[in-house]
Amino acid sequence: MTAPEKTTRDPHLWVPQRKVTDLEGFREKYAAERDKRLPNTGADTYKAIDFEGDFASFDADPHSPGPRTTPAQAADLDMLVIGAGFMGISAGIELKKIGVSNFKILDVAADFGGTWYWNRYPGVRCDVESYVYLPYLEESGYIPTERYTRGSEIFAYCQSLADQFGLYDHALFQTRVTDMEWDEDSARWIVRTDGGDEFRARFVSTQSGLFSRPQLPGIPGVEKFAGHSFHTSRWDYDYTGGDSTGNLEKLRDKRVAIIGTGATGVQAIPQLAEYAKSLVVFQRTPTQIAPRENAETDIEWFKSLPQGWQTTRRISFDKCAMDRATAECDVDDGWIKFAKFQMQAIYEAGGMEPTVEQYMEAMERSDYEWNEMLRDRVDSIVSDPEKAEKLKTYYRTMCKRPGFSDDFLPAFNKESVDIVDTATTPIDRITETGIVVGDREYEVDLIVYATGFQQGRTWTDKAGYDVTGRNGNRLSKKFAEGASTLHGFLSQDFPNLFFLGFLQSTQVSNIANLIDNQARHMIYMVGKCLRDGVRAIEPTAEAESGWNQTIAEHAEMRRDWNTTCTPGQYNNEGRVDDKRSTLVGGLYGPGYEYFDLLRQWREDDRFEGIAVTR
């Protein structure tokens, strides 16, 4: 089934050619790269963007052909699904498929696509294969142009599924949750938005917004700024032409700096170098750079594959990406690439049962090696040795998401290009004029911010709106400290309403397969309560607390790995022990043991764990 390859490619760049034995040594190294990162402020590194307040303007949306005009409605529904990205699109496309038609989809963008609908910077693409990452492929009929897919290809197939499967009658666009309260009497959900509508929904599901919503660096004088900024998730052509594919002929004579080389940056950074008069990248912790190894679509390999192929490609490429003793795989890429060099080494180590002792050294040892050869494909592209150095990383692989291009270290090639190591002369201020590090400044035009998105506040902070439920318990006050749930879904004094995302749920590569298998978990459950006439759902007191212990051994688990990675997304800057971040709190893991879970928990019928009223 693996599809196959037509790029051309230099071998050694996936043979790493060093044979590590100083463990300790490594270890020294990459300590001392991470202490240089430490102290910081954890989540408070960064400025929250928030719907209303003094950085509200960096929220607009670019896309928007206006305010919103349809008028204040008023409905009862079976179930309103808070979000249009991927998880609207699947809940909405599950609904259907059990009959329930009474629904309404809300967003506070003007259309489908979530991720792909705000994030259309130039260079934007998916990181994993499109043939796992794209939903209902097989039931669409749709063939991706490409294996890893642009931005604005993935945005288009948002909106054809929205029509293909008619979801575009049960959508209002431009529109904000503003509150959520549970009715007790008529056991609904009494949901307000910022455009005066009022929506009593059986069931809610609320949004996951992975990214979504937008965060700032924590630099003093972001607000002085007299250029022109804005952040890479509202990108401005009107002021640096082009679109998502480049040609960004605006900035020929303009000065730009981007604060940010994080997955967003890797596939910007490229276009900003082609067409600025000149480009600061002001970096704090490199990512590490893997080959693309894209390629077009073999449309006769894609015709000839088997019915049920995409979920058994998906779970493929689930289980060899998270699991170090499973070697078969239908996808071929960077993610599977470097497993499999891990369960190699692992073999060679103890064989077909290695000791834990073995296992482990194994893991770390051939990390490093496979840190070398992507240190030594650096020093291979990059001219400047002051450069390359900045562009080398120094920790565990999956202590950041790894990048994949074949343009970004290229890029600083240019003379325009510069590379500031924010690591070691740390960001002092933001001027009216630019950015100050140390006793120099930086003048610029253009500031793009590729700093991310909020994953370190709470669940309430993040929405923008507040949720009460039975007895008046507010949900901000339950999750002040960390989300409460069973299996990620539903929160006791809460009933009927469904969390999705990272929130107590698992760690995954591949998002998209988390948003399926999570929307078709929902729906079953809400097909369940309609069939069978039950009026609510909470887990018990029970069942909360055992999932809450779970997820907490689990986070245990991850500890010594969360401490000595560098700081960032995946252990909230280094502030393990905020459980506010839906990352650092806990989650169930590998992915496929999680969906398994799912699946027999759905095969029991039970609704085990679920305290049920009728």
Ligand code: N01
Second form
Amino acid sequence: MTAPEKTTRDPHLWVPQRKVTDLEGFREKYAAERDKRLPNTGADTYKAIDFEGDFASFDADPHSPGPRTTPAQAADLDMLVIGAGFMGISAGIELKKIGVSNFKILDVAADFGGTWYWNRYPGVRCDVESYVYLPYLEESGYIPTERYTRGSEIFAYCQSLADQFGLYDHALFQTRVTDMEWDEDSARWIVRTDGGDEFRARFVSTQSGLFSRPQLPGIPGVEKFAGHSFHTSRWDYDYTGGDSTGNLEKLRDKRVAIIGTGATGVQAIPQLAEYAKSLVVFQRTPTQIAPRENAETDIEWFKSLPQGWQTTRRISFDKCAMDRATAECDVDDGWIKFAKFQMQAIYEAGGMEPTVEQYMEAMERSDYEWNEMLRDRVDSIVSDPEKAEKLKTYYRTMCKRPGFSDDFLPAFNKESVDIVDTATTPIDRITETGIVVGDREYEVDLIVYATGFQQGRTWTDKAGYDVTGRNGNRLSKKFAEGASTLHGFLSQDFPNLFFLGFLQSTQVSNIANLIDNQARHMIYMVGKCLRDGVRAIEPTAEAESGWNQTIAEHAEMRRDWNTTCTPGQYNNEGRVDDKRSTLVGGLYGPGYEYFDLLRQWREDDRFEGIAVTR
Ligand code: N01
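Alright, leaving the form predicted on its own aside, put up the form predicted in complex with this ligand.
After this comes the whole thing, all chains and molecules, with the earlier chain placed first.
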């Protein structure tokens, strides 16, 4: 361990003032807050929005230019990439770099962008520094305008990357895969779509779509509401007016409700508060809110960064945000300030070589102190003490994704903005006219669902199609109780099929960096197979079970943490033994360790653990 730097910027905002001594008191308080949420939890308490079925209208694409006009296609491809978000863009760029041009990129959306295509709600921005978030900044020469750029800028950047690297010629949009089967004789995947296409592909890349499938709360009556309603990832600007920068003028005479105060709600609520005639926020668990500290990019500084800076900065951010054993950090944001504060506490408790007990106690104590500082901050901003109390968080910092905002808390000072705590008295039902909690009905014209994305379902449930592998084996069956892969990429009996995303991969704050690393790793394998005339690759039974064991051991190490956390997507809504959610039972250790493991595996260049058929 090295001696940490002290946090220097704005001590009044950032340095906790209170020393916590009563650890047991905090443990009890936090456990009581968690227990409030436990009776009504689990992934099944959400309603999936499936491609077809009762709630499919919530999935309609408000940005689409109309139905697909491209005629049905048939092609024999080196690679089919499903998903045109950062993963599809990275895969396409890396394929081009190794000279492969016979590939297609499919997406349900009408353009590149993935998450940033769909999420255009007002206020949308990245919540990780854009210099580490946006991929290929050095290669594209693009300079983000702000430290935390707007969603519209990120979406435009996705389009410009696709343009710059010639990916539009490979794209087929507004197209959904309906089924996929392995043909052993030709060693090809046969992939069919809802557009009548049939592709034969040597390799297929898929992603688990952490934020691709929206969900509704499992509250009765959603379909009965006679006013207007939509999910934040399908924002209806025809109804609200304005765009993702605000100006929701059509809401001036509307009574609005929003359900959900996760990372999305935190960004959208200030905009709704500014324009709606009235706003009621239905909150089950508050999000921890630290200052945002956004700023325009210092162009001179950006241009002065040395070659290779982005990889170094990304590694540095990952290490500092996830690890408490390093003091050097290129990034200085809210994630890192908290990390540094914890490092300082560990150092004070045990010097350069703390014992495990000193380390654990310092981590816990400093977390309580940090949250005390943020709770004080709520009091200093929100003038109504009742509202302020509802907005205070009582769980350990990384139990939920931390929020960073300068306009969320002040929004509650408007008289037109109310907050209803549904932790103990959940929303009972939705009626034709509004939302019922206890014996009160809140009548509204618009309900906005900021209720997040499906996490706790199986891979095939989320994908909306099944995969038939060798000997008729179904992926829905193999992954029914959780995934089974080598390194998260390949699964036995499903040759040449890659899984990317949070499927037996790793824990990161910067998801774009995970995707980038995975795409590069996958294209290394594809490139080697194409060069060496390899017919099929898949893990050996031994290697796959070894990785499953490693993942299970990591899940076990996190069990106590996950169990004490208040329910949320990171602990599968409190159901820590339900292995369908890859976030709780299906991840390796911190990102930089996983990326190192992959890098070493590539450097060995032996495809260790992979059965290769020529
Ligand atoms: O979704 P969420 P999100 N009654 O699942 C609430 C990423 N992201 O769209 O906490 C009342 O986090 C639910 O309550 P609770 C980011 O990684 C990134 O906000 O479960 N409330 C919660 O408040 C994030 O993790 C950026 O008690 C109900 C909310 O709905 C991920 O996207 C920006 C309820 C769902 O929150 C998803 O965030 C935005 C009910 N019955 C998002 N049911 C970047 O900037 C659910 N809720 C990169």
